[in-house]
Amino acid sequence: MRKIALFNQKGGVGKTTTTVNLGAALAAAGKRVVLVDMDPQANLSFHLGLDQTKVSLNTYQVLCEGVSLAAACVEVAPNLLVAPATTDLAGAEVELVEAAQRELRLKTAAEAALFVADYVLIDCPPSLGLLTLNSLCFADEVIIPLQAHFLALQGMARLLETCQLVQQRLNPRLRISGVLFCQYEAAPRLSGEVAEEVETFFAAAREQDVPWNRTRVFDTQIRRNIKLAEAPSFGQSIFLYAPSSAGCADYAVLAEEVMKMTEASDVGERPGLAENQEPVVEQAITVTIGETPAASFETQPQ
């Protein structure tokens, strides 16, 4: 079973329709898929078709009440099944605050009752909170949706450093697989300037002992297609509501180059940090458009 979490802190990336698309290319061929909606707003499970005043079972309840992953997941279409969220989750920031293991709460209620899955995919809220806590800590890999603009790689340092201590000290199998491309353009020479120092950065670390130290860039690239946003009114997967479209063609190509990461040289667990060893990064990212720097990002020794 992979545990996918699809993660970064900046909101209007990618990320939900990038967790909904993925699973429904991954259950159309064949694999068994469960969504885990971590994020209040509840797009996950609104892009889905499952109203939140009608689910019996939510992810609030997996965190605070100990309710199982298991019987929280509603199956919306063959072989894909969905953990809803509702807003009452905004309210389990608060609560855990003072709870014991607040940090494992969803990765012990996966462990409560009988969970079968090929894949996990965990749609985590555009924070650093409590909830994409406890996403970091049940998930093997991080996905990390991203646009090709400047201000996209703003806070890049902070989701990495948070990943290599959630790996350092709570989870050892953590690390980030993958950088995917959202709302894609390939004209503008901007996008094609912050693709390549991306996979030059994340190149420049394979012989650091970092979680992000196997990442690759992805070469699909999720196309902007109106398709995509259209989707969610229809509580459909781009699968179902535009099949011909450029969306869905992105994310089936997408699905298959994920399936075939499950080879040793891409998913595994990796070691952690021998007892005592500090962290050390100082790679950088700059994106310059001419002369002018436009943008960076830098992780800091911790």
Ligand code: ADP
The other form holds:
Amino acid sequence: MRKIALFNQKGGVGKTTTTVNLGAALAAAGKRVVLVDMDPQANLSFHLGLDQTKVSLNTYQVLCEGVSLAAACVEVAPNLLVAPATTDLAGAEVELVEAAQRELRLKTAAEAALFVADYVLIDCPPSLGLLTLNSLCFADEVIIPLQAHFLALQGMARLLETCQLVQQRLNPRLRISGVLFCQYEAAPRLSGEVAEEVETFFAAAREQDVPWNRTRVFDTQIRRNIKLAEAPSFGQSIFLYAPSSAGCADYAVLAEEVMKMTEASDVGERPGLAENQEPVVEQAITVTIGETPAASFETQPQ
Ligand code: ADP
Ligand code: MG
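In place of the form predicted on its own, the structure of the form predicted together with adenosine-5'-diphosphate is requested.
Up next: the whole complex, starting with the chain shown before.
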């Protein structure tokens, strides 16, 4: 089972669109897929036709009330299951602050009852709080959706630093397996330049002991396509809404690329936590939130 968090603390970069449509593509390819909505805006749930009134169990109950992840899953298409969110989820950030092992709630809920999946895709909220932390503690992999826009690189240092802190302190398996360009404009020169800069950055990290030393900048780029923006209003993935669109084609190719990443080369074990090492990452993340955003992508952590 591959557990992949779609993570970028910026909003509007394509996390939800990618979670839904990569999930749908993997399901169409015969994989059993569970999508976990960890964003209180519940865009993913809405996108797949699960509005607040149709949801019985949700991810708030998974995190705060001991409901297992398996119990919260609803099948929305063959092989495609969703653990939906409602706006209640916003309360979890506050309610869990005093709870024991508050960063491991999602992982514990996933282990509480058997569920079978080839892929679990977690749609993270656009923030660095406890909901994101729970997602990163449960996942083995992170895929970072990016816009090929120079501002998109702002905040990258913090994003990487967050993943590194979680990997060092809480979840040694975590690694950044991929970077995906979404809303890609083929024509403007900037897209190509930004993509090149990102490629160079990750290539330079190959020899370093960081969770992004084997990050793949996906060959597949998701082009800007209006059908992808329309599909949520119809409660459908792009595979149902517009199967002949460029958006559908791009996500199908992405799914092929994701399926080709093998356990051995792209998803590996990391060194474990030292005994009695205290998880202190939340503290670190809070500090990080207080800092001014990294000025540019060149500001590499460590
Ligand atoms: P995030 O989850 O990171 O906040 P979304 O996936 O919700 O980002 O995307 C932000 C907005 O951009 C949404 O309205 C979505 O429909 C739209 N969008 C995402 N990807 C594309 C694309 N490739 N082409 C056109 N619109 C897109
Ligand atoms: Mg979203």
